[in-house]
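The form predicted on its own is given below as one chain in structure tokens.
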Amino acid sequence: MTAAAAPKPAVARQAPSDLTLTFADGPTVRAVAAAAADPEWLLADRLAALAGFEALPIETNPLYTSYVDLRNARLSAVRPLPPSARQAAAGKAPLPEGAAAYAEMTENRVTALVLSPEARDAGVILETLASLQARDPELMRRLLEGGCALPEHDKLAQMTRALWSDGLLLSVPDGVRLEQPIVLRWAQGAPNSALISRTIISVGSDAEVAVVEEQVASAAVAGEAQSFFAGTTEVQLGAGSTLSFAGLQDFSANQVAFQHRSAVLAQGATVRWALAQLGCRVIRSRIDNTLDGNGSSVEQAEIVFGSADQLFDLTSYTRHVGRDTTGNLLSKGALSDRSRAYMKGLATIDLSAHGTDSYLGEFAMLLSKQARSVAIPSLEIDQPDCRRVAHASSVGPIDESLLFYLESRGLDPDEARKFIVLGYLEPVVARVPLAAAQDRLRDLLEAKWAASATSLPAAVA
């Protein structure tokens, strides 16, 4: 008689105080500030950030915090990359065909940067954050000192304002109205590598532009070390104006990314977000709108596709300050194998917030019996007259009633099941305002889809 094999260790779980990144201290900060040749305002507001990332604990809402897992992200031999040349030969790229403006960034090189001839008469302004500083270091300053918009209360929002080497800045003036989307990319993945970027977005009064920001492996990634890509969009819209911002991550599977998106809304403006993740070993991204406009509005929708053992951490503040605003986020999740959501999200409603409309709905499908995940919608009131404030969450397998449904006409219960999930997913697909970043999400959840399907009979049975 054999002894039984012995059981394979599980991997130890990570506190939240066990952050591994090991390059987060002053001589860093100080080496990256020098190599991009800051003034001096802006190295005091890189280590005033990095206090606040020493001071601060990985998750402040008490909510929230048993629900930090970092035990897949092993980040110990990571270093960041030089900050990026000068813009070089970027603006010969060629345009995407249905792209008002485009960017590329390539680990830590400006590989595309160009305008259409009329985003450029119209004065719309696409340029990195280091061109920004040599050409007008006075709006350099008014934009970023202090943190611009992202959460001050953050660890890791904190420590991508203290490190950041790359980024970019979007302008668009008054009155402009772009019929099609500048498109931004980021491809990172080289091992042991962090890219960490902050994206800067303006929009004037009574504009409108729509942004696809696409986040994809490089060609440099190789073996089993990993890399980090933290990455912030910060968002400021004057009044009246709009943005409608399309997100697709689908880094490689030795990718750890934080993302932090950011948006300040003035009286009447528009904020539309639909994300997609479905690449990386672990994401963490984290949304914070504040509606301090009279009748400023945020349409939201973000969806995760998990498959191996993907772990998705995705939080959403929504800060309701301004009368009569219009709040309606969604997060939704199908998760297979043995991977992860946790979908956490609160929206608050300040005293002055009379006339508010809130809706925060967090959904998650489950296709294998090793899949998990926590849905937490909160809200927090102080201002009782409202229009409407209400969330919702639910968590299981996929429905049998539905199933039942499409077998019936004469689908096999594998078409049914694909049918089922891919429509679940597709809020998110049909606002994505670039055909071709549409077509391409619409293939990459098909191929999630086919990688997935053989977890799936055992999870309905």
Second form
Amino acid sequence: MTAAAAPKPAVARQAPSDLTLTFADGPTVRAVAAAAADPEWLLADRLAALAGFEALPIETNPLYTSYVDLRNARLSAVRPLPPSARQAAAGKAPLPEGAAAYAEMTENRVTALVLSPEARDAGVILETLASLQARDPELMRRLLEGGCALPEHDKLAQMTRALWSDGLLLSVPDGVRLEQPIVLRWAQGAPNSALISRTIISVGSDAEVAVVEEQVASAAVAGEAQSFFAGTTEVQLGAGSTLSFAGLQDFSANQVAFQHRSAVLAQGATVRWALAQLGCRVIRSRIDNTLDGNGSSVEQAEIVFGSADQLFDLTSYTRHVGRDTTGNLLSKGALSDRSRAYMKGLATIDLSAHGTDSYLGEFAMLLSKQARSVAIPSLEIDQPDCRRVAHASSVGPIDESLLFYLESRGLDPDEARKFIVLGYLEPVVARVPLAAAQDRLRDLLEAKWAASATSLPAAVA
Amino acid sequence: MSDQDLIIRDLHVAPAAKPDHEILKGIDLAVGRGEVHAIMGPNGSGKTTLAYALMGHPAYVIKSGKVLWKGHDLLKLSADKRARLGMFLAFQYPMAIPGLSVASFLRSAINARRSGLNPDPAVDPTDAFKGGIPMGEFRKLVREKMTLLKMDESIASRYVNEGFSGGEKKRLEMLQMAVLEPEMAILDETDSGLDIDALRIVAEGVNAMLNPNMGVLVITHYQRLLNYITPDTVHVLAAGRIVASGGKDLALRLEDEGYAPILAEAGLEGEVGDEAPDGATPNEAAAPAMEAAH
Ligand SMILES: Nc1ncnc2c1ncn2[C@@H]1O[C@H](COP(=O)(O)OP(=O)(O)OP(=O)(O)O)[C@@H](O)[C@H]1O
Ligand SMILES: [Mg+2]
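We have the form predicted on its own; now please give the form predicted in complex with its partner chain.
First the chain shown before, then all remaining chains and molecules of the complex.
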């Protein structure tokens, strides 16, 4: 008789919608809350969010359910980083040239937190949520309880709300207009670590501020094991205020990141998002704009430059509530190798939203035969009395006739492609409000181009 | 005839998408250095196709025939190589390149042109520190040519043709020609879309560029341009063939009589009039945007 064959090591097959996180549970939530000495209401808030997380499917919008793919997010060994030292290492890092304030988080440590004297004198606050809790527990509760503007029906947003352990508050008082931008920098990448954070931005009436957020790989990136980032940007804009927010994501190829950005706008307020997605193995980003106030507006421009087998899963929801609101949203992807981008956008025009102007454009340029992109712009219109409601999308290779135009001037095919692709992404680069960050983004795009160009189809001799 | 002349022999060209549908059905033409040839012909007769085929547009296939220039079998060279050899095409419908400034485009084009057929790999025209035209010389050259064409210097920082008016696009084509100093220039309806003053300025600019080393092929619908740029020879292209050639007075005759008598002489009445809708070039047809408005 033959002995029973040794059982094959079970290679768990991961379905596209499987979220392999193993720590999103009650005990972890309680441990996080205990470590931070959370007040009672905050623990309750976390547990409510956890219940939401457990009850919700990964995608609630039926239009998008076939465009979820978390198979390359292998997060079962990932564990939350222990709570941060929570003390700002103030003064350690200098203020970057041209910035009004600077916060830097490395893994779970606050490695810089500085404000310029002008910003401090104007009453601008940039602090960790831990120090907010110590300084003004009532304000903390007002800002966070109930999930702020995080989408209620989003499983991953609720996970972040349940498990966050680090966070920042940026508050700009009424009427303060900062000339110089505020720089926020996240460096993460320790193998099998998870950093879960919330960033709250409160812009007072008639205030104006620009933020540059950089998300980069830390020095701890090593080997094949992935690391996990989940972070929010939760913005409240007072009447007549303006926020220009540039986000530059260049995490390592071992990173999985879930981003949630939300803005709620009062009358006459404006938010401008300029977002560049370059890094990560799998990145899921969701933006929620709520145009509550009459005459409020959002300008959103997002670019993706993909290579290798990166997946960019981008969704934006824009809700027009007030009268005469404006939404101008543009997503552009350039995809090489086997990279993929899902670009999903929904603009909702409420019955109250007379005079809406809403545009949604999603475009992708495929630079290799294996690259893929899906663009799904859609509209829900309850109020037909609009100034303009339009969407546009296209997915295709580089326009051959553009290439020919440049080649007819002597540019070699590779240089011509580079000009077209980087030029295609340039309008978003130009919106980054800090010269140094703009140059850095241009350099990153150039470097990424140089690294991925070899995989492009061979040029005609 | 010298081996420096542009010599086109029995050229047959079809769209790559419809390779059995020949647009050019046997073109024979020779343009010597220092000569100006005009090509006129009804809409859809194949003028732009000829220009594209000479420049190497990938949307067209050469079914048969030969093109020789400067001792090269031109059709074997890619478009960028033809340009670096000194061939230039002023487009009938110039393309917009979002995000690419006119200044960096011109700089790269000048560097490419000056590097010749086989560029030095150590020269990186996008990098100010790796060869290429020095910034000071570049600025001076562009300023000088903009003055010649009476152009506003502010366009240097704009994106190539993006948001340009029709006439501004044509003028930018001429600026490119002026800085690149081609040895064979094909002007495809450069006069269309220019106002009366702009036409004169552009034509005078082209005249200033004429030299004994450069051959010119001017595609036009209007004799007016030829008042400024005097052609040595005028050709009539119809239904994919050159059906008549003559001196400057041929253009005058066309202006008076229209195409019918000449086409009749060529036995072609029935075949023409398959008008291309204005703007329906392959370039625009290839634009992938799908627009939905509600
Ligand atoms: N890529 C293509 N695919 C299919 N048909 C084409 C293509 N390019 C040109 N054609 C057709 O070939 C014919 C000649 O076109 P071409 O653009 O060369 O004309 P043209 O003489 O320049 O006309 P115009 O005076 O209007 O500029 C037209 O009927 C046109 O529709
Ligand atoms: Mg034409």
